[in-house]
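For reference, the chain that follows is the form predicted on its own, supplied as structure tokens.
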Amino acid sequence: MTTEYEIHDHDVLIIGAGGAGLRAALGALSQGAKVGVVCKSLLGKAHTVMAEGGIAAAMANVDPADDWRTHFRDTMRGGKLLNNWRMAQIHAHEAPDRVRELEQWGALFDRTPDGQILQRAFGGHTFRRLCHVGDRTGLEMIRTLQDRGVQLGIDVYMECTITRLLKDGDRVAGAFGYWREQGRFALFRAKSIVIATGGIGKAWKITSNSWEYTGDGMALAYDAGAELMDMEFVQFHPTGMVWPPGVQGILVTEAVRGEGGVLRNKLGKRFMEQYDPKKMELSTRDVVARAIYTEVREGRGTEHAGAYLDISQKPADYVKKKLPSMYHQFKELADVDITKGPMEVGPTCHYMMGGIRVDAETAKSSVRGLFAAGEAAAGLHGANRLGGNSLSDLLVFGHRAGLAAAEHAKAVRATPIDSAQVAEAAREILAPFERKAGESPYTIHRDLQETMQSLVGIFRDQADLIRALEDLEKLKDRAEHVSVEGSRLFNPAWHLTQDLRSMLTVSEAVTRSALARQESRGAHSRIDYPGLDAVWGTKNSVVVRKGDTMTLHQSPVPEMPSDLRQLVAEEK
């Protein structure tokens, strides 16, 4: 068995090349660090691009009454007060500066008549707060960050999968992985590592997430001893495409509702008035997703088990100008002209509020030298994320993670890598080739998605969650015996065996945390515990590895200072 590998040295290694990873890279570069960015797909092929609606930042360009306090309050209320208040405060304070920085680096925003960045309404936000570029905001952000990173000289390692973090005692010392194309091994030595690998959606059958989103970063951190937090809170975006089957789950931006789109059931009734008469379609995502799900379950769903989202009452030119991507997406993929008729939409597994537990100021995890930002980190969004907060999250905390990782790298010496850890990591990667009679990873992945979709979906109960844990145990056992054929060149089945390990880890963490939380809060809905419970409102679920066992405990939610508590309690 060959364990030859190439070696790359960096002060700061960033795993993941979406918005959070690129912003962290720019932060670390600004401190003079030697930075490497490794991603299992292509540079910029990230879900940042799918964040179409805008960047939430209280710039007060359209609504002069907006400020950081209102943004903070909206974020805390949206997260049902389970958020790390300090992260929410930093985020609300710093988001406008990070947006202005993007503008200075060349991002082109839609403009108000007097030339300021235009802002639009979005679910859960008191004021028009989302800075946008039509409905292509994430794409413009990635373009801007990427251009700047390339200009400043980051080293990028594309199509390289990291399978293990290497440690020296209690701190990280590097990462081990392989090039997807040839299967050659690569070793990255680093003093600091930032995880920015995004979410976990591919563990569910219907998801807006693409093939990369298998929870790798969370699983890598968990295996290295880091804590995962709030893993029960998985956001189902209310509006994904439901037809035709080939596009099921693809996102329909909340901007459609922000620009005046209305939701109707098959009877033509605008049903949001019975779920949230005040905010209607601009209610928070958890409320809208459950409303559509309930309409379908009670027999008022559309032909393909969804709801109608209609913006055809607006002038066609307005729709094409404000929502160009949506117009083309439906025309090309579903042969529907959204200026003339409704879209058929339904909930799709979209975003992870939980993730690696980090410190608010520095984005550092519970493992020395390991940082996390963006969707892979937990804390800011609490039990439910507001639309637009993900883009400002990755700018604010990507920046902070990069700075802190560079500071940490300056303070420590590079250490030699333990060859035994490397040999074990290589053995683990190659094991599926050694087994001749095992099962295909594709059947295990299909069964995992069925389990998570049907038992750990929008609505949950004790019996389903216990059954899901039993299923996951069997799936873990089957995954231990998975086998792949052929060589290490261009072998997608082999790549999936690596992803399966990550997905099984995060799926178990989600299910255990969901079973423990005996209440409904934000994106976590228990049929058997339908109400909010004040006691559970003071606890975050924390998952950590002890030996080979996943253990779960509750940790008190950090207590808010009285002035901020008063702010959140005030009526708008």
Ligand SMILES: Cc1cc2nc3c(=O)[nH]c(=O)nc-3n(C[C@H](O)[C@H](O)[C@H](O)COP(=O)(O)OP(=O)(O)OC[C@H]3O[C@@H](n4cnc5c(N)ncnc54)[C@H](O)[C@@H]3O)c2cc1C
Given for the second form:
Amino acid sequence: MTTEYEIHDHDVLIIGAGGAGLRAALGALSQGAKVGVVCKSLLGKAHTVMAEGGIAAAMANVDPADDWRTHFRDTMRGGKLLNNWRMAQIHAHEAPDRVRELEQWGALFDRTPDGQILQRAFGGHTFRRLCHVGDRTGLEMIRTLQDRGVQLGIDVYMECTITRLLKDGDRVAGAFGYWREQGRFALFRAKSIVIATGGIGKAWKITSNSWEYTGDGMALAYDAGAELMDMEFVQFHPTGMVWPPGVQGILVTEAVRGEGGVLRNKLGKRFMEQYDPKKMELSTRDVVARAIYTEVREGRGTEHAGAYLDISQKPADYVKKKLPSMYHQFKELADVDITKGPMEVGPTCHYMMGGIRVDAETAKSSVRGLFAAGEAAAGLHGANRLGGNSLSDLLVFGHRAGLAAAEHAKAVRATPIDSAQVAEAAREILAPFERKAGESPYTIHRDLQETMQSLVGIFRDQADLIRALEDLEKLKDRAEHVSVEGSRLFNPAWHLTQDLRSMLTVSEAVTRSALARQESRGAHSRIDYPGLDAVWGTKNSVVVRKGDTMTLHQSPVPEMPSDLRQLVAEEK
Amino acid sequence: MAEAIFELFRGNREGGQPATYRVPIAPGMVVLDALLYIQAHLAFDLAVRWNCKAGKCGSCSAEVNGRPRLTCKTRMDSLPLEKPITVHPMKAFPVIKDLVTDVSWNYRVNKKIPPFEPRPGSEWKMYQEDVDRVQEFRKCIECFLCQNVCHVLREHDKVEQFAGPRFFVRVAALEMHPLDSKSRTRMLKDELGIGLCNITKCCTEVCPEEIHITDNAIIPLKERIVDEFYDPVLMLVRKIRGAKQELS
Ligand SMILES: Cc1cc2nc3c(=O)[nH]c(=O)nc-3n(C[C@H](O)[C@H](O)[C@H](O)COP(=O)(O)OP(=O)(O)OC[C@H]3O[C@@H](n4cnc5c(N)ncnc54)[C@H](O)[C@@H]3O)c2cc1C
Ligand code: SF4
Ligand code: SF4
Ligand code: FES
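Mind giving me the form predicted together with the named molecule, seeing as the form predicted on its own was just shown?
What follows is the whole complex; the chain from before opens it.
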């Protein structure tokens, strides 16, 4: 098989065309950089398009008392103080400007009666803070960014998967991958690379995430020597669909609860009274997900092992106007009219708080020339993310990553590509074709999902996590022998062999970090260590590659200046 | 367990033929579930596009029993199971492989459309009733099903002269944005070929987002063109003036 490849040159190469990647592209472009964006799907289909509920920004359009301080405090408290405080501060400060900018680029948010951007309530946010467009906020955001980027002249390479970062000494020199359509190879030379590849949810069985979420960017960065942080913190969203089987895991937006939806168990009891009587349904996601899980485990679940979520007490027209896609989703996929009766919901793997460790100001990683933003990066959300804080994260840190990457590109020269690394990357991609009669990647993927779902889920304990690590070793071994048939022309089995490698890497990082953390904090719940631990509260887990082994160590959580510490402690 | 029989197009640019697969049916199953089942168990290299599995991304378009649909929103229990369910790629676009087509033409058309340009000094106040209409257009998930059924593209292949309903929706969203300052009517007429649309409404019928493509986007745009280039009142005035001139 041919190992020829085409070559593309850019100052800044961005891997990922979701909100973070596109915003980074615009940032880099504004500095005059030549920018390329690579993505696995068609442009405009990244996960960001699916975001429903809204973008969190303290604009104070609806609740005038809101300001960046309250947003900062909510974010830190939601993250159980494991967040990088400086990121949380920058985020709370800059989110309103980034949202206004979207509007100036043509986005049309829902309006307040006096003509401003409307904001809605969401879990963990003290004030009504989420700027939204019905329940299709992500679509509005990605179209706005993509249209602007294309007009301003970014080069987009869609349906192209990056499988390796290439290095020159300690800095990145480029990226190598293949076109999904024709199967040919492509080499991208760049002075700076921004990873904006999103999350890892496809390693679990019940998930709101699409086939794209295989943790590629984290695995690419890890292989290139970058640090991964907070990998034990995987968010299970409390409300995914549970029935019928085909839609299991599909998200039911938190906006349903934001708009007044209530949760009940099969006895008709509003069980959140027991878990968080103050915030009830709008408690943070970790709390609500555990509550539903516990209700089901203790025998008070619904017919299909979930909880009831009911918004039918609101006028039907209101529900259809504010939650149109939920209305259609349930009507068409589950035969349920949500204006008349309750939905059945249960936890689903949703979001990765952990990821590539970055510098708060510039989004740069520990590898020279390598940056990361969006869900692929760690730090802002700590141990648990608040709803709506991801879309704002993409804008704020996408923008900063783009600026910093362009600046870095100005300061350095292009560096030569090491042909041995390219040859090795090409060999690795083609290996599944060379092997005969190996296992299909689909069965390995299915078994990986079983392992992660049953052993590294919402509740964890030592024995399960050790078993998961053993399983992962076996799965890695099986993946080494995977084989595929057919040609390189749009061959999904072959594509999956590549994604599988990333999933195995990130799954191992999650499991090792979860095993080490002997406490329960945010999204990480250990049955054998049920409480918060003060000492663990001062440490972030960091995973790095040493030779061929994955190593784990702890690094101190950056200490907040005293004024901010006071702000977070204030009772409100 | 009950089974369904699927007949899928298998092939590429050079040609292909239908292949038959048997799939066990589960409650609430959609066609995309069946395609992914076939991919994982029966035909590992079956090419299919999908992302959200919830009608939000517009990736999974195909022709199911001859009707253009999102496969992730097409319930198996809405289809007759006595005969094979056929799934073919969208006809208006060149096949790459199996159910995956080359839709890149759409991205090239999109690039031609001048972007939003706010009026200088805009105060960024807009009221819900002024944005309702535009929000309808902005619901578009770019599934390209409307492009696929429009006869101007599907039968007549006028890709050079005609932008297609998706992009009339996009232009309508820009033209009707309360703060936009640019006019795209000349372009609609000359470059995007809106005149070729004869209002068959096939596009509206297939739109999964239920956008009233013809009534709310295309017809008002056509009216704008008439107003601007062929205003009957203006024409009448010209005629009367002309007559007057003749008289005097
Ligand atoms: C159903 C759903 C609803 C949500 N609702 C909300 C909400 O209301 N508010 C909120 O704040 N958050 C929400 N979230 C979370 C939020 O949408 C995501 O965290 C966010 O969109 C991630 O954006 P991103 O730019 O980091 O990555 P994405 O948008 O996922 O983009 C990742 C990009 O990387 C590309 N990529 C990945 N791997 C490779 C590779 N190897 N080579 C090349 N390209 C690659 C992909 O193709 C894609 O273009 C929701 C998430 C889901 C799933
Ligand atoms: S109404 Fe016009 S654009 Fe729509 S399908 Fe018919 S001819 Fe095409
Ligand atoms: S207008 Fe409707 S049918 Fe056409 S691309 Fe958009 S969503 Fe699809
Ligand atoms: S998979 Fe997204 S619309 Fe069908």
